[in-house]
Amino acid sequence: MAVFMDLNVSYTADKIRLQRLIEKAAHLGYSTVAINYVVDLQEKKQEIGKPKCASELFDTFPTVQGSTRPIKVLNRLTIVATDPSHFRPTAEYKAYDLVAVFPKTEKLFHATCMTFDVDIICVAGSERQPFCFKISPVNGAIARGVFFEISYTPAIRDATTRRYTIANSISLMETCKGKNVIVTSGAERPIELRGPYDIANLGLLFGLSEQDGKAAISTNCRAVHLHGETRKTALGIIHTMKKVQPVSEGSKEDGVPPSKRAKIEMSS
């Protein structure tokens, strides 16, 4: 069974609205969500504070639809900046499970792809992309395990932002070929959330194949989470999966006593 994630649910000081957002995500079948704290370093008096503890939202986290497990809530920091000097990792960064950068200039985009220690690079949705995606920095980000994010909420708000979101997404897909892409909501209200399979189909409009569209809300999000764990610990995370071994002829003879097994081998 696929594990779906939405790694961009907008933070709001309204506790009740935030609770309803997470409850709606769990009802739609998302096993993990990330509360997104956006800090625009272009503005003065913007400081990076510590995220709210997720346990303050619920006494008992809502159960994921179709599962018996409660939803997992992560904290994410998104830095909006225009110059590489704006990105200065501090101790506050490690308080967040995920770190993203929304580059507003080509110079910052190149630096983010090639050098910045981040997990996610945001792609503009509500405005025209101010620069073209070049192969060199995009491939550099892919090689470093950094993922590009497309948020679908601007595409369902009005026709203008829908055109920008689709155009910017297709421009990215032409360069990255669908690799290292995640699709998130960026939702501010519960009504803006959509189900995982709806988003996988929406990925076709963004230039993703059917397989890449499903990966953008499941396995790729899992990889982003593991990348964030690696960044925080400065070590490594190993994810293992049990592999079922096929039944061979030799395994069928496991129940045969050694003496009889030797006779069988001699006769053959």
The other form holds:
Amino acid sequence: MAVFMDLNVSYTADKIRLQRLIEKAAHLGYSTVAINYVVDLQEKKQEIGKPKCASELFDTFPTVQGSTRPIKVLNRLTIVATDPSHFRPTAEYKAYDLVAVFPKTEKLFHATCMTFDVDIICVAGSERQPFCFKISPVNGAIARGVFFEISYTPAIRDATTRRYTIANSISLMETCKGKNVIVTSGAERPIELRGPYDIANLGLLFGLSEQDGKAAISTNCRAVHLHGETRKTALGIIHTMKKVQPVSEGSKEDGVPPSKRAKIEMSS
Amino acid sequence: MVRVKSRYLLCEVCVEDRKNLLLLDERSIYVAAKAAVARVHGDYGSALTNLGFSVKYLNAHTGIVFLRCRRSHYRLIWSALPFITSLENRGQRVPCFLNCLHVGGTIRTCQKFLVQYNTRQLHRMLLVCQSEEERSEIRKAVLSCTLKKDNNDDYEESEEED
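For comparison with the form predicted alone, provide the form predicted in complex with the partner chain.
Below: every chain and molecule of the assembly, starting with the one above.
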């Protein structure tokens, strides 16, 4: 039983709905979900807020169907942008486990594939793709380890969006030949989720081969997760962790200021 | 005569409200599946569902359904199942989706899988149990989960759902 991940679960302010979504995902067999915070930078000065800590939602995470471990919840940021200047990797990005970009123009798509420090590039689902996928930026992205994401919920909702999703994904497959693709839901409600084997089969409609379809929800997703983790570390080797110091009652202990006492653990 | 081979898709109907499950019957699932395949694959899909496609078994309490289709194009029908968004029964529309658990060549293999799956579900329910009586009931149910051999095609699986 492979490890299945669903890396795009829409964030809603409604806590109960989010809880039900995650419970449903655990019931279906997904071992990891990523809550997606979408930021559209075209509108007036949107702030990229801090993501909600996942442990606020649940005291104990629901167990995944088919294993004994609880489901893992990540945070993901998606930036909808038309201009390369919109994307500025600031410290706020570090708070998220995964960063994704939804490019709307050809120039931005090229820049995202070749230079930006992202994990996922979203392919339009509910509208016609304004530009064509060219081989050179797509191959550049594959070489860097950036993944392309296809979302299947627009296909389920409406017939016209279904046509756009299938058309866009097939045009992507022609250029990337099925490599570095992940399929995710963009589910806002628990009823929009689908089981992992069904999605692997949907990959056939999207132009993926049978093997690529299965990889799109398991191994490729895991690769994206690891890619996101390495962004927090230096070249993926060194990883810093803040050690929580126990609060000591009274200051009878040494008069060393707390800043000097804080240690940084180096673990390789 | 060469044997006609078929595939049995073992699916689970997932609804938000469990009471709505009891409203379902085989006909509504058959109609919904045919409509979905026709929507996604057009006339070719409709023609395929005319040939050897049927709903073999539906358990309204647990939401388990067996779909049977020909082996040569079960993938096509399977690929249209995620597009089912609701089931209709006697004028009432129930929003739901089908989650495919297992594909088997015979009903018997699907049954074996189902017994294992139900045992796992009972184990999961054991974790969320509140009272001791519920716990002992579940333990009893787990021990009595077997595949009974019957002469006619009667599938009996002992299971209990709260």
